[in-house]
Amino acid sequence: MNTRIIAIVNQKGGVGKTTSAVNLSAGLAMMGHKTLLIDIDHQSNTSSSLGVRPLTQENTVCQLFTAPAETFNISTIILETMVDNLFLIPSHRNLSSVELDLPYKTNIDNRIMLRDRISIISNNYEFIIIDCPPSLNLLAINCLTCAKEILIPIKSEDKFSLDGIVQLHSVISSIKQNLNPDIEIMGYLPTFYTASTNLAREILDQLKKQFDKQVFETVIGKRIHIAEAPIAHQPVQLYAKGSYGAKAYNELAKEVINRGKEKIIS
């Protein structure tokens, strides 16, 4: 199986990265497609999103980067969802513990940890979704360095959220460079759009001119159900089937398969 793994990155906060990881593997699962959905971010909000209970798993993430290769069984750490499809590693707070623990790790390359791990199953599932952290540290090293393509979420109403797309780029290009000659940017996602704002407007027409066709059709507007789904623990798509945001977020799937699908011709 030609396994797509996702990862879904940008060091600044509040740009909807993980409803983004959420929604997307719940659009992408619901199409048929067996998606696995890994939580690296101390936060567990993807995890919360489809109402796992963090702090009540014994199994999770952490254990990606802490585990004893020779006995660690990644099967125990894989939780099924309430989306038919949709499976999930979930995180625990504990990973921010690992974080500041990970650079000690002398014995192995502490950059490729997650890849190797992955490595096991990836065959498993069509589709790889990482939720990173929202920094450029070791852990999203790691996400870089285990993922085929990057998505990128830009919020479209602030203007400094392009600011440190210039940083992202400078570590992808190291990555690239050093550790992962596979991954590329498969696409920028404008998040909270709001087509009545003159600034809004004004970054999606910058996103277009700087970035293309790398640009995603899909925008995501700024819409309560998209705010409201992760309060009840639940992805768009089943929290408000008939919704904006469950239709955008099942749209932009359907962009992501077809761009996996261009690759594949070109």
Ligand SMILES: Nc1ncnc2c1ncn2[C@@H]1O[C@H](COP(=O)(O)OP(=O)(O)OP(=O)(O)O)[C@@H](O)[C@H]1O
Contents of the next structure:
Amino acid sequence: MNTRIIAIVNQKGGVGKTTSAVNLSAGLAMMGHKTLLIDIDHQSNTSSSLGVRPLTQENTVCQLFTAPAETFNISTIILETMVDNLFLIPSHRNLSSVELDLPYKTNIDNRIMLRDRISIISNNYEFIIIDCPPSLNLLAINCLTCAKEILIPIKSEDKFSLDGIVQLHSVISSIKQNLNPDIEIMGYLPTFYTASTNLAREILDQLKKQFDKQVFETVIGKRIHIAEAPIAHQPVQLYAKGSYGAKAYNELAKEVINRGKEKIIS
Ligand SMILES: Nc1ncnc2c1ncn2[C@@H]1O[C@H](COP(=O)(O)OP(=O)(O)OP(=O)(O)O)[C@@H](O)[C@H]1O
Ligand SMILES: [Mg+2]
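Based on the form predicted on its own presented above, generate the structure block for the form predicted together with this ligand.
Up next: the whole complex, starting with the chain shown before.
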């Protein structure tokens, strides 16, 4: 299977990475595509958004980075979710200490652990979506080394939202050169968009000027149902079926699917 591995990345905090990871994954799964969502953030917001809060770090993503090769069994960390076709590797708050120890693991290449360890199951899924931490730390490098495509959410209500993109691009190009030649930016996703504000319109214009067709046609507006869904531990498509947020994330899922088809044709 030609699995599409998509990392949702932006080192800026609070731009809608987790919200987009959860609701995009749910949209893809509800459209019949078997999807694995991996939570690589010690805040575990993705896991919590789907009602999972593991008490111990066993059976979580921590195992990917800590378990010895002889005992590591990936099937023990993949959970079913309330959405058919959607599976989750949950995170745990201890992932932050795992990240601190990672540079000292000198017997392995600690930048490619995620890629290595999910390689045996990646063909079981049509999509693997990775929710990255708000940083460009070693865990984020693992995400970028594992992914084939990158989706970058851009917060439309923050005038500094484009400032970090240069740094992100330079990390991506270094990873492309050294570790992952196949990686590509699939698209920039405007989030928290309020059409009535000049700032949001200006940021969207700037994005389109700079990145043209790489900007998704789908724009995610700022809406209360989208903010409430994780508190109810559900994707927005279940929490508020038929709402603006549910429709917007389903539109994004369709666009993501179509971008994959365009690549095959071109
Ligand atoms: N379109 C939206 N409308 C309203 N609220 C939103 C929207 N998108 C995200 N939020 C809310 O904004 C907050 C930040 O979003 P989210 O957690 O997805 O960002 P993040 O980039 O993953 O943050 P972090 O960098 O801390 O991981 C959350 O409380 C979320 O519910
Ligand atoms: Mg997050």
